[in-house]
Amino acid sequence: MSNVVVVLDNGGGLIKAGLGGERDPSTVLPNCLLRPLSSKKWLHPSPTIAASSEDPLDLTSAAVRRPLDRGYLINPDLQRDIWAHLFNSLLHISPSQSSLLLTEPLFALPSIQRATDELVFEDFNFSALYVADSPSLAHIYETSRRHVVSRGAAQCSLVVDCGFSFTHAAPVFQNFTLNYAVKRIDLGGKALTNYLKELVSYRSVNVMDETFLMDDVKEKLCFVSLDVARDLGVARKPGKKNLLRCTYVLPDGVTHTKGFVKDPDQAQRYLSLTDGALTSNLGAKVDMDHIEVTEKPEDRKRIDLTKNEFDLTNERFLVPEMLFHPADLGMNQAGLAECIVRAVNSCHPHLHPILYESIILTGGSTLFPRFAERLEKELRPLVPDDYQVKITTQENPILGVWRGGSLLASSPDFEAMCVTKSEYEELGSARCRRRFFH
């Protein structure tokens, strides 16, 4: 078997690519075609670790196709042309001199695993293959880096993976998920800058088609609330009183391509509102009420159309928000908090107080500020009370899945776990399948 081991970490919203070994991947790009206004064809987007701050492509009201949707390949055709593009124009590997590794959303059904394995075997003639699930790989990455004091930590957590697609609580234990005791909710970064869309369209400005201007947007502006009632009280204060407000500016066309942040100072004024300032929280739900019934109708703040921009107050908190009360959105789901409790309550007894201090946030969205904070506070009234809760964010929880896979295609035994191609070209697809454990 070769030596050259590709790591993939596939997911519905960046593609991680690199090779065996190495502490960070390659290259990271969006795993999708684009077609912008200006252009008849579907592009290829450019790597957002080489991308320069001003980006050639004006993504403004771009079209956009993705080969995965809802975690799972519904377009192999638009995948193997994605792949092509990044095994020969960015990594520049032979893929038939080439391992690979690569990450597979838990619960995916035989048909796509088979149309996965044609991809690589047969369109790319990859010369052996690994099927990795991200949880694992998070979890291989971080305990590799923790200096770990009981030898049960070391074997067992719960990682939470906030992705594009959804978030899973799910439970490893000696490097294997727990497939019978993992939950998941069905929301992830796409639904979240979907909702963002909507309550700026309703509000302000139509921006229902610029995906990734919204994208940027929910990335820089939108922060996890500790105390929902408080904020929004604080959302309702008008002029300077009001530590939420935000502006964000529209790209012209012109003189800047891509959106932008008015204050960035003014954007970070909610770091002000902590804890201490509950107290207040009384009096701010009495001046709500009060605010309601004299406020008139011709006091209220008009959207200028003729302003490229447009202002943001509670969406800030209320989009992150829909990770803890999926209910909020009308999904008959429970929240992050609760989802972990039930993850936890499927495994064994036995390792119920190992899990809960060895929680490890992983994904895009665990990226908003105040995460782990909040679900700590959520979790800790649904666990008891001789257990300790402890969460660690990843250093980089988008790279983290990936490094886990780097770090897996390094060890001595990746070879043997490996199904290679005359094997997949014998038994099948099935058959080989169940050398993943999955």
Contents of the next structure:
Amino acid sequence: MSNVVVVLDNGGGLIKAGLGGERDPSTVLPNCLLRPLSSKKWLHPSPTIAASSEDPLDLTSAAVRRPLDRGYLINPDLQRDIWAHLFNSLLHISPSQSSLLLTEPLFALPSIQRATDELVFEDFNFSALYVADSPSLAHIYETSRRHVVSRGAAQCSLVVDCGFSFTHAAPVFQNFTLNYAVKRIDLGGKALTNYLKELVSYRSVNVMDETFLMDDVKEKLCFVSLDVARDLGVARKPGKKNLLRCTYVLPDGVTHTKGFVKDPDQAQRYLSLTDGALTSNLGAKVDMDHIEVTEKPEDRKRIDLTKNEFDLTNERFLVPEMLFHPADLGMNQAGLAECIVRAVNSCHPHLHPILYESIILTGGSTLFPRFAERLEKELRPLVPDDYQVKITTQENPILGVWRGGSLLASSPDFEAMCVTKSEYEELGSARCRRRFFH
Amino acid sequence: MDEDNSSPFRRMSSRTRKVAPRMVAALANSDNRAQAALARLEALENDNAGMETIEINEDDDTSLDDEDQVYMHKRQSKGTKRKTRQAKALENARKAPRTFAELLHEASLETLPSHVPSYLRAAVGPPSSTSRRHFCTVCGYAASYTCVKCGMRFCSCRCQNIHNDTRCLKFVA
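Form predicted in complex with the partner chain structure, per the form predicted alone context:
Okay, now the whole complex, with that chain kicking things off.
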């Protein structure tokens, strides 16, 4: 029978795909089609980790088409193209002889579930399908890593999945997501990138078309502030006292096709801003001396001549700040800490202390530096005193869900949990879905 | 904090402000501002932000009462080509991917009984405190003042001037 299990974490931003039982996915690729300026056709993006970029596409001002909108599949035709490319040229598998473990966002609409099933069974002819949700997979992976430590607590956890399209706080109990308690914030990496684009375009250079460039800027320069009022003050200071100013050099298309941070040391200076005012002063002094040595007048002249760079100051922390206070953007939604509290409160009271003790952060947007610290700082006052708050970060939040899927796919009961093609043909989509408790 | 600063300031100012009649109408229905805010949040989810925001602006322009007649006129002049265009548009609509909002509307989740968890019920809902920090739309720092025309925030005279020159959405917002 089929013994190859393809594990596919079909995210809105990145597809993570590989074979079940392996530790890391063999391919991570953007879930979109691109049309760079140099081309008239829509092209497949190159995978981000596997191939060492033999011919990197020039992504300047590339237009993007994504099959997923707000995390949900809206364009099955486009998704079929991308998957066909993935299975044939990247994974080299034949779908009819393998089963598929697919992640689907929570609360997928029935019409979307039907479209997904049609895609899997009718277009690709997979022999079996298992649909999982990402919080339970992240939970499976984390419990497999810490099973030695405490077996009682390992049965449930609160997964905070802050991804590309949205953010979920989902309690997981015995490998099942308690869907009545899941809370969602409609903000994710995509909205943050777009917000950064908007800010930079208005303040310095028009980058509204540069999705990939601004993704890079966001990943390299943004961080979560531990004290917004103080950091705003620091960002306002002129010249060398400003520990937060940082310069990003835009690609010029000739010598370098990718943008880069001008001075990586400068980008790290915010780390010297710690909680105590005293230590921050000390740190500032040390840093200022250091900078005075490195910065030369010639450098500054060059800035004025070539206008292909921009400075970031308060944007660096105001962008991720929106996850903690969506109200500042004009959204009528609570911040991440409150979202977690509400998710926990919708569970049985016996679970509350255990859930607060095992918060797992997953998803690419949790990679902002100091994300966990800030979350703990905001969460602590909202949680009763006698409960512990413990936040676990994954070593690779982007791949965490996939790894959980890989573990599940290699477990002995996996085959029994799947829906096979013949079952699908006999019962149809809706009946088959009941097996996954959706 | 910000709220406290801004409201006494507004009351104290004795300067008489001339407001065009159309402005009054625009200010009277706050729906416009709410709509602009919603459109902005929608724009944050766009893939190709540049192009799509322009389309939104065009839609807004055509809804202005002054231009309505011009718009109607244009539509009539296009009347000869109408059939083919409509057919094309229909064809495109069938092919084109639908947005998630449309699919959500179609699923009519509101009709489900209240204990069934669904996409709509999973949203966190409004924050417990209504306080909102305001950041200057020009420079990003704490903003004490509100633009009387469009409701956007700014922090100083300098930023106000920049705002008025570039960003103030007088009639759209």
